[in-house]
Each structure stands twice: as C-alpha cells, then as structure tokens.
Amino acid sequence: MRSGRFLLAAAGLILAVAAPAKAEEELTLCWAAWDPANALVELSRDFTAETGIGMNFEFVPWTNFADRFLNELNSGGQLCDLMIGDSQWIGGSATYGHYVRLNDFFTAEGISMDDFLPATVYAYSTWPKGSPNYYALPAMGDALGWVYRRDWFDRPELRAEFSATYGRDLEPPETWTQLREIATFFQGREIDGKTVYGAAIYTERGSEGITMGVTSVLYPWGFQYENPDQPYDMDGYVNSPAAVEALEFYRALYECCTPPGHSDAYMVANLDAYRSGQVAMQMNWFAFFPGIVKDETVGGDVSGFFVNPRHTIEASVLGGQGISVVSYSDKQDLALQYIQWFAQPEVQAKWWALGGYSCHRSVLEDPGFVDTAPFAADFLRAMSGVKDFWQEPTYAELLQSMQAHVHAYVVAGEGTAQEALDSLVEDWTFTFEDDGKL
C-alpha cells in the first residue's frame, strides 16, 4: 500500500532539501523520507537545468508521512505543489478535490497512460477505479517481495540436511508451504555460533504493517474484498473459508518461525533483523532491495530475492505511489511542467538507474531490463499480479479496523480466524453504511 508505509527513515535521509541554486521560479515536492527520495533529488537536478525552475523537497519520515500530508491536504495548505501520495489516498484526494484532474493536460501534452504498466495506472492514477479519470502519473512502482540468505542456502551441509528432511533441494520457495518448511528448518538453528530464526514478517499494529503482511497471504489464497457483481457486498468474501485458512496460516507462521519479540514489526524491524543476521528470510518492499544489494554485511552474493509465494494463485501486495498536482497550489502551471518532464521515457530510464522504480513500459519492457539489477526480474513478475487495499475515501477507518482485528488474532492469539474476519465484515459494513455506500 504504499510502501505506503509508515517507516522510520534510515539515518542520513533527507527531511527537507532546498534547490541547489536560487531560481526565480520554484516548486515544492512532498514525499516520504527514504532512499528513493534521495534518488529523486538527484534526478530533479536535470529538470532545473533544463527549465530554470528550482526544486524544493519536503520529505517526512514514514512514521509521520500520512498524518503530516493528509492534514496538509485536508486543510487546503499550499506547502506542496506536487505530492507523491500513497495509492490509498487517490479516492479521497479525487473526491474531496485535493488533486488536479489530469486528463486534459495528458491529452494536450500527448502523455498516454498506455505507456505505463496497466496495474500502476489502475492503482496509482484512477478514480473511480478503472475509469479513465486520472489524478496522478504513476511515479514509484513497488510491491512486497522477499530477501533470503543465499550464502546459508548454498551451504552443502544445510542443503544435504534439508533435502533429507523435505525431499527437495533448499531453494527459494515458490509456494507458501515451501516457505514455511524453510522457515521451520532455520528456526532456532545455530549458524556460525549464533542462533538464527526462520523469517521476519510484518506484525506492526499502529499503522498498516500487519495488514500488509496478512494480505501477502490472503491474496494468494484468492481473497476478494467484495462480491465482483455487487460492490460492498463483503460477507462470504472477506470471511470466506479460503480467507480463514490463509489467516490461520499467517498466525502459524508467526508462532513457529519468527525471531523472539517480533510482535510489532514493520519495514525497519525486518531490515534490522535481516541485516544483523537473525533471520534466513524477510518480507519487505522492493524499494529497499537496492540498499540490500549495496549493504556491506548482506550485499553482493550474500543475499538473493524472490517474489511473494503462490498458493492457489500468484499475487503480491501492491506498494508505490503516483505523483499529483495539488489543487491548492498557486504554481500549478509549473507543477504540470514537472509532470510533463518526468513522464519522458529518457527521464524514466534515468529514474530507474538512480534507484527509483519506474512504471514506464519503455523501461520495464526493454529486453535488457531483467539484467539491470539482481531483483529486476522478480520485480516485473511481482508487478504483473499485484493487489491493493481499499482506496475508498474512508480507507483510514477501513485500515484501522483490519489492523485491530488481525493483530488481535495473529499476535495476541485472541479468538479464531473466522471470528476476526466476521468482525471485520461487520466493521467495514458499518463504515460503508455511514459513508452512504450501503
């Protein structure tokens, strides 16, 4: 959702960055403080060089990102001319008039949404969903993936023991059953004189963490938010037998195979567990994988990557964001110039090269793309089957309900999976009734 994502910024990330030289005209772009934001600062120097328009950046740590910028939008603030907002914001921002509708601009400038990966257009740009009404340009593609200790998987003695136990080679898992077997195999094992554990998964309660983790299992089990023939009809879908089984699986994975105390973990906690050598595998957003590759401890050949495992289907949790023009800005004409510049194929290619995640098909469908990074092929595979959380204007209430119910079941061990999902349907039904959707 967004890698979307409430995360402690890594040390050294930018919180606010001024244009390198004073320009007569300037824009302020608002986003989260993380590695891709640093890449965007570097990329945007070219925009200033070409147009003479200076760029200021307001980057806020993920822990405060939603509160800070949703408050800015809801108050009609003029701090941000451009906003890279979470995918879930698109519904509310379109409905309440926070973002400029870009259709006429796209037509005038010859910007075609067909040039971007369809899943990213659907998730980051459109409201109502799937309609040809665009409120953002796909900016930062992302999905939930996995990192594993390739060096441990390659050890002959471990491979021999695993093969004797499970009757197959110790390789990156393709299914959730295989992942749990691998996590069980490593749980409590001693490697290089240190006790290690199976997997770092999302369990965080306060923002969106455990929802992102749980849906990484729900989606491959075929989970649907609603009846495809009757919007907002959720009973029998959200709480289906398959959904119950998936939620039970996630709780079992948490109980069997996570590090001690991993009960309120999201992105940073998983990164820390992996980089410190505690776990054989971690779930996390692809946006962090360039940092893994460069890490002095776990980079290079030490780590490998794989897509979210399948069950009945293959599916991944969507992250990433679109870039929008804020309707309260008095520099909309300049902001649109930035959108036009950013949409160019050559700019999108450099965006990927610097560490951003382009959504442009000219970049992603280039025959050489899969060789540009050790995780590039997995990123393409993940993005071909992504699903996102509700993007309704009431998404925050919907998210809070899911966080509460699944955390109580998975981490606190309260009640049953069926009861958790039944209660979730009740809460969501009330929210949609209150919003006039039911």
Second form
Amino acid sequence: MRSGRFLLAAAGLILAVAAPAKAEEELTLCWAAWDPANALVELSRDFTAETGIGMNFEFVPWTNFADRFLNELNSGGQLCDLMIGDSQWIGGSATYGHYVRLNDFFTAEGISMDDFLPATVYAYSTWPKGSPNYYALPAMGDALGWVYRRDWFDRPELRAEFSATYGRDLEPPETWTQLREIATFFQGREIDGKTVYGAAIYTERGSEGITMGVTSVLYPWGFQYENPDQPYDMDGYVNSPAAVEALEFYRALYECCTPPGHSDAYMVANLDAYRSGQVAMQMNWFAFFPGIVKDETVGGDVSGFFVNPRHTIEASVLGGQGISVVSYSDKQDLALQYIQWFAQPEVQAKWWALGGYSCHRSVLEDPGFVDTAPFAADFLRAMSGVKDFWQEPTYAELLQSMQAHVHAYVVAGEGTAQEALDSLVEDWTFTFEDDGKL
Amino acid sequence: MPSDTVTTLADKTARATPLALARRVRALSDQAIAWLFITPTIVLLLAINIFPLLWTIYLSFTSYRANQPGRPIRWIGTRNYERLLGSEDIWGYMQVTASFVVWTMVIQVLIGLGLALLINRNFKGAGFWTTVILIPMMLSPAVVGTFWTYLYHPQIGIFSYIVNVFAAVGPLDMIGSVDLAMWSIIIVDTWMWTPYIMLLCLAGLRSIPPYLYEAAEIDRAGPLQQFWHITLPRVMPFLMLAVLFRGIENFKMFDMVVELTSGGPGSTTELASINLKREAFEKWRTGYSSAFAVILFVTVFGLANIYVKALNRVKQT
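The form predicted together with its partner chain is what I want next, because the block you gave corresponds to the form predicted on its own; please supply it.
Below is the whole assembly, all chains and molecules, this chain first.
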C-alpha cells in the first residue's frame, strides 16, 4: 500500500514537472464560432494525438469576427498562431505582413496547390489574385446556397394550387424569377394553422450580411466589379443597367416575401426563421447545411437544398476561408506542422465527414462524393461558379460603403437603385484614390 | 516646541516613513511634498487623458491608417475637417444624434419629474415602487438593446401585441420601419434612464423645506402655484444637472443602439458615435475619424460649457 502511494506521488511529480514542457507545445487557432468550428475541434484531436501538440481555440461569433481578429492582426497581437481568416482578408493580410508567405514551405513539404479546387486556391490563398503567391491553405470551402421545406413542396394540395396559378410544378427554383414566384406563393399562407412566409434573405446592416445577400442576386445578373481591361474603372459596371435591375429585384423580394421584422437578418436569424417553421426557403451558407440535415424539427427528409438560382448566368457568392500562419506568432514552426498535417488527403476526408467543407480534390472529385450528403452535389455545382467580394487591402472600407448604400435602398427604401449604385461607385472610387490605386 | 510635536506636512510624512528616508523627507518643503503626492496622478492623467487627446488632434491633420503599419504618416492639413464639414452624411448623423438627444431629454424630464412627484407623496409601498422603477437603470445597455429586439419583434414581441390590443395595426415592425426606428431607440432609452432623472428630481424634492409649502398654504396659494413658484425653482438645478449628465451620455450613445438597430434601417438611427466607430475601426480611416472625434469633442465640450453657465445662473436665482 505504501509503495503504491509512493508510486502515485512519484507519478504526480513527474506529471507536474512534465506539464510546463507540454504547455509550451500548444497552438492557438482563431476562427469564427459556428458549426464547422466544432468539427475542427473534433478533427484536431487527431493532430494532438499524433504530435503531442495541444490545440487551443479562439472562436468569435461572426458579427464580431472581423472586428476582433482584424484588430488582433493590425496590432501585431500574438494571440493566434493559426488564423482561419475570411477570404476578403487575404489582400490586406498579405500586403501588411500579417500572414506568412507559404510558398517555400509548400515546396519543401511537397504540398501542391494543384491538389485543391482551383476556385478555392484562387479565392483563399493567392495575393495578388491569381498569382502563385500563397498565404493560406484552402481550409473551408463555402458558398451561399438555399434550403427549402421539401415537406411543404410535396403537399398535393399546395402542388395543385401552385400548378394552377403558375403553370408549372412546385419544384426547387432554377431561376430567380421562379424563386420569387414560389416565395410569393407561400407568403402569408396558413400551413398547419400557422402563418408562414416566403423566404428568409440576408438584410443585416452591421457586418456583411446585406452585401452577401444582394451580391447573390447581382452575380447571376452578370455583375462585374470593374472594367476587365482597366482595373478599378467601375463606372458603368457596378452601376450598370443589369446591376440596377438586380438590386431592384432584391428589394422587391424583401418587400414581397420576407417575414415581418426581417430587416436586420444574417445567418443565425435566417436559421431561426427556417427552423421555427416561419419560412418556406432560406438563403444561407453551405457550412450550416450539415446542421440542418441533423436538426430534430427540419432535418432528414423535411428539408431539401438547391444552388443559388441563375438569371443570365449561374453564379454563387463565395464564402469560406483559408488557414494561415500568423507572422507575429513565435510558434510558426508548430503552426506549419499543423498545416502540413491538415493538408493530408486522409485528414481532409475526415474533415468532410465531420461536417467541415474540404477543398481537397481527392475528397471532392471522389466518385462517391455527391452521395455523401444531400447537399454535396449542389455544393460542387455552386463551387464551380463562385464569385467573391473585393479582396483588396481596403476591403473593409469597400464593404462598409456597400452595406450602407444597399441597406438604405433595400430596407429603408431610400432613393432608387441607380442612385444607390452611383453613390457606391463614388465611394469606392474615393477609397481607391485614397489607397493610391487610382 | 516639543520635538515630537507635529507641525508640518513634512514632519507628518517623515513620521510615517522608514527611518532611512525620514531625514530626506524632513528636508522637503510642504509644497514639494504636495507635488510628490500629486505627481503620479498627474503623470497618469497626462498619459491616459491628455496625451491621447493631443495625439488624436495631431492625427486629425494626417492621412494615417492604423491598419497600414508601414505607411508613413502624411500631414494633409485641414483636409479631413473640410471633408467632414462638407459631407452631407456627417450632417445627417449629427441631425440623427441631435434628434435622439433632444427627444429623449424632453420625454425623460417630463416622465422623470412626474414619477418623482408621485413617489415623493410617500404613499404605502413607495419604497418598493422606487426600487422597481430603478431596475432598468441597473442593467447593461448592451443587454437592454438585445432583449428589446425580442420585445419589439413584430411576430413574437410583446410590444407589437400590446399596441394591437389598443389599435389593430397588424405586426408592428418598430426596428425595421424608417418611420418608427428612431422612436424604438427613444423608447428604450427612456425606459432605461428615466429612473435616473427621477432619482435626481426626488433628491431635489426631498431638499425642499416643508415650511415653504406651509407658508404658501397660509398665503392661500393653490397646488399649481406652489408647484410653479416653489417646487419647480427648487428642483430645477437638480433637473438641469440630470439633463447635463444624460445629454452627454446620449450624445455618445453607442452600445444600446448598435444592439437594437445597428444604425439601421439604412442610416436612420446611425448616431455620430456609431459612424465614428465604423470609420475608425471598420474602415480604418484613422486620421479622418480622429478629426470627427475632435469635432464631436468640441461640440460636447462647448455645449456642456454653455449649459453649465446656465445651470450656475439658475442656482444663483
């Protein structure tokens, strides 16, 4: 018994001595607080088991995500060793030296960008855009998609009424016009004794919500940020007749078919509206779809998914992020070790299985991939036509201008779509002039 | 004079000081000792108040951006001020702020004074009701903003429900409506801060000697005359002080409104402080936002000074 106590005490002493050494082998990964972050925590346990390096996580809700972590980067903070930053941050973070350039590391470790979906490499990793300068490994592919109440769409009486009204079957929409018709059909309808509404769309003012929502309509209308032959020449592109028409369409959709009080809604508000049985359709990021499939009330066969509707072209808003090493970290070697581990095909396969969205071609191009989840095929289709907001170093300024102008037009009903986009061109021109780009 | 008699500040300090230092302390004059004590405070004040103020004023004449560490600070003279004062948007935010401050002050003064007059009657349970009325004031503005978004919700919120009991207007979207959004933040601020005005008014009412009312009654003055000639003049300095404090607070209101409306719809409720934060920490126009901060500071400082002079005049009458 005594020898047992002695052994126990000795083991405790050894652990106590060993503990500080282990604490040094820890990494902090910073990201947004949402469903995929939980999957990453689960996945990273394997990394700790393999390497003995502990993982800490700093997750911040999306509404404060950019504020919190851009402040951290701008102040040269050492909180984060690894950053899964938004795609739009890549320009600023590369230009101002927040992220470590990864080319040499990729070459040394045999990590090839050809193994990842080209659209994600372009969007999440490169700066200047499209150049072979990599500042991140594509970590979380994402795009804006749609979820609909399949159980409502399948009801014979609703199908018959819809068919009689619109002359076609009640099926997930392929075009924006069809989407608005379906949303109009459901708006204010009584279903199971409850009033329901057409669609939950993004209208949030504070961070990036309404811009993401509006661009989901602008892109299918063929929207271009600038003259392809003359960078930063925006007049006639940002405020083109097609862009004006698209913005008017979004406002009309907001007015005709959203639930009451849906004037400042982003991801969580849309999820809430959908899960509570308020709306027939919601726009949201694919990242949330695994959670919807598992949901007790709207999961399983209750919900279906569809890709962002087309207009003149098919296009989706890009979400998602790459994983970068923060240049202010004094644990860059460990952080690179994590990226090396994360880039392995088997880890990427598990990442997808846990609910993360891998960008690795071995996962996405697997013949069985489309059958792995009810939204997998739509995800692939969306990722083949994604478009992102400006990724310039001044992206935050550009984003805030757009938030203000489109929210004023769509939600507050101030002025016309043409005036809103003309003002946006003026603001963006000023920003680029101020940044020395014009 | 006995040697242990304490006569000077230096002696007092020396007695409480270890022997090694005591001799040096005794050699100091009272003025030197006083400086010794207040220097840390002054240094702290200079470091955390005066230096940032001077640095902000300096930055306001530059094109500095805090998110571009390598970019040199370029002196651009008064261009930031010219842009700010010539911007219709900025005047719009100032108008929104002025509207918010004026309406909240008017409503809160009327209700706060009314509540104070009621509570001052010392009816049964007055203490209990005073505590109940004070509860909103004790909450965090961010929490208040958040839970009022639910109270205002047109479908599940109790506000819309109560309004519909009296007038069948359907789901009332207070936050999303351009016409109602400003009133939504005024109502919440009034709910939260009227108790503060009430409390200061109550202090004023309790300070009025009862003999003034007894004398007025002997002179056959009616309740309205008593209120007009005794109560109001006596309460006025307290009321003005409350308005000063609340006016300054509401001029820089941020958290509650951000939680409630984020400045929307559009820019309907975008107060100057909200726009300042967006310019400074979202757009990272540090120089420009410094100029905006200086303008706001001068405005509040100037208005507060005029107000304090008026307050002193009221006190003297």
